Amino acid sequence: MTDVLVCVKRVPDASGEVVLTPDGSRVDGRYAGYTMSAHEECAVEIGVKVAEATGGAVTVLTLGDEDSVEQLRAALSVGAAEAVRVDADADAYGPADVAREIAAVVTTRAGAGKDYDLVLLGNDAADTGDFQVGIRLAYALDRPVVTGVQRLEVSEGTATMQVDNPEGTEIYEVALPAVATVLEGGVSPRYPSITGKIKAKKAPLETVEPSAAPAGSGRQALRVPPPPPTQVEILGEGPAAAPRLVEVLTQLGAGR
């Protein structure tokens, strides 16, 4: 039996134009809406699959205000069994703060007899680009960690994790308990069913207080880079443009 804790974050939907707050401290989601990142959606899917295969259960955790309950309910609707919210202003918490709070929940629950064999997080924060939380959490819990995981299976106390990169595929076999950060692309997140949505409304949701005051991220400001320049070339009109079109396609390799 493998019990899994999946950590998610309420972030602005970045599928459209990215807009920063006036002070440049964070991404403004007032107009785009909010969601959880694709990395975390895949982490939830992996967690649910592992729990289903081993007879365990998934708990989903977030640090945020009451609005972040929406993301917890979304995870509950696709297979998580319970949820925990650390009641705090997420914008005031840096990566070290977040890792500390997750570790505090894991430790407190372990003391109460609820151990998490596997803790999953998104590979990076969709709104600030932080890659630190998973690694800091692993150090805090004294557990092994693998980053950029796209597929994961558990058998007899060992997690087999697959990481795909430009150089090839890497396979890690890690003894549990462990931490992994998930990169999107390895699995397809499931859609919630009507039954799942009903269960999500009734599922237990625990609210806890932070273990310490936040130190903050030390970040001064974010910057949205300008869009890459574009260039348009008019090849001609009608049949007279055909020779130039063939030349361009050949240059691009499409004529091979």
Given for the second form:
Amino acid sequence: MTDVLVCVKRVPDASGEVVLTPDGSRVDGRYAGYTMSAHEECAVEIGVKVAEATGGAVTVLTLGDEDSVEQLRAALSVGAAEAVRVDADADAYGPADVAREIAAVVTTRAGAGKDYDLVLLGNDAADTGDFQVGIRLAYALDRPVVTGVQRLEVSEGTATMQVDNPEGTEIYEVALPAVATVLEGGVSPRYPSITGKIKAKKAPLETVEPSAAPAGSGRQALRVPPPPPTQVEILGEGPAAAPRLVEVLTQLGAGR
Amino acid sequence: MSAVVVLIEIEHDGDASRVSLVSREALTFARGLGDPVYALVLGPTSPGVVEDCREQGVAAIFECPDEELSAYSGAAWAVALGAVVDAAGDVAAVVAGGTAHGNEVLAHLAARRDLPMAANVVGLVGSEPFEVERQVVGGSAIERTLLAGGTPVVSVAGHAVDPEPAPTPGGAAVLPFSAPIEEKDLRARVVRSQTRDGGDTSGLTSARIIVGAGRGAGGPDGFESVDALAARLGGAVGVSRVVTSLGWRPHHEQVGQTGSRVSPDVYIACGISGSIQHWAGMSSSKTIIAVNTDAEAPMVTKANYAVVGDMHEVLPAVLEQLGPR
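Alternative state: the form predicted together with the partner chain, after the form predicted alone:
In what comes next, the whole complex appears, and the chain from above leads the way.
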């Protein structure tokens, strides 16, 4: 039985145009809406699969304000059994702060008899892209960590993890308890069922206070780079444009 | 002036190995942070690697032949990197390219030593205090951030810096050393790996020409001319998120907020509408050529050149026009 803790973050949906708040301190998601990082959706899916295969359960955790309950419910609707929210302003927490808060939840729960043999996070948050929370967490818990995991299976206390990158495929076999950060691409997150949505509304949701004051992320300001001024030159229509396209490629040094 | 320690990755060019493009960019960035520059090579050192390091002004290359590093482990490499940092004395910053392994090893070092880290840095704002600009929101926004409370650890975003040779070549002396790697550091270690067919390890992020394909490919069988054009031009294939989500192509080929960020000389976007998700990953390409049936698609209007037409008709005609290599 493997109980899994999956850590998710409420982030502004960046699939549309990125808009900043007037003071330039954060991304304004008021118009685009909010979502869970794509990597974390895959982490939830992997966590649920591992729990199903081993007879364990998934707890989903976030650090955020009351609005982030929306992302916890989303995870609950696709198979997580319970949720925990560390009540805090996520923007005030740097990666080291977030790692410490996750570790505090894991330790507290272990003290209460609930051990998470596997803790899953996204490879990097869709908004802050820090690439370090999972690794800092692993050191805080003194556990091994694998990053960029796309497939993961647990058998007899060992997690086999697959990492695909442009160079090839790497396989890790890690004894639990362990931490893994998930990259999208290996699994397809399931859609919530009707019963899943009903369960999500009733699922237990615990709110806890942060364990310490945050040191902060060091963020001073944000800016959105202006789009490069381009004026498209239409080379033609259909296959008839091929000679002109090859001419351009040759000029660019690419057609030889 | 304080030293800078750089973790460098290698890429294979035929039988020879060289310092990867992203690592040469990181070395160029590192020269602006301190002097001398010390390098730790993630993998075996070769004459080509030494030559590239010399050109980049590297004073010394630390080489760790320990058996423990023969199979990759982020923690073990962080121990080796830490040993180089200790040997370097007063260190202004620890730097690597913003790759999967680069970010991972740096994060291990930062976690082990409680150091501040910034990923995907694009520029230095000031060194006292240490302030940088970095990519956030998958490349859609830039954050100015302050790194305080210890030696700054930074990964450099791919193609944020042009790799320039140093004004004076470095000594690039190769110094073997042994790292104090413990059993515990090998708990998460690659047990099996498979290099992709073709042995092209330079991959998407180093490619100077990328042929991109999106939903317009139509299905998993719709990439024949895309692959052929990339091969003919000596480039790589990149795809949009919808293509990997539908399982038409593997995720490692994805360009965009949740994939790779690329900056080739030429990006040929075939059947890609140009969503923000994809645009954030390739907008810094030097020249963008769009092939799309929709003349109003964002990719077409933002491109430098465009052909309005079906990629399945246009690309074969282009291949024919190009002829064999």
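Take the two forms, superpose them, and find the largest set of C-alpha atoms that agree within 1.5 Å; that set is the rigid core. Keep in mind that this is a model prediction, so the values were computed, not measured. Numbering follows the first chain given and starts at 1.
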task = Align on the rigid core first, then pass along the CA displacement of Gly238 between the two forms in angstrom.
result = 9.5
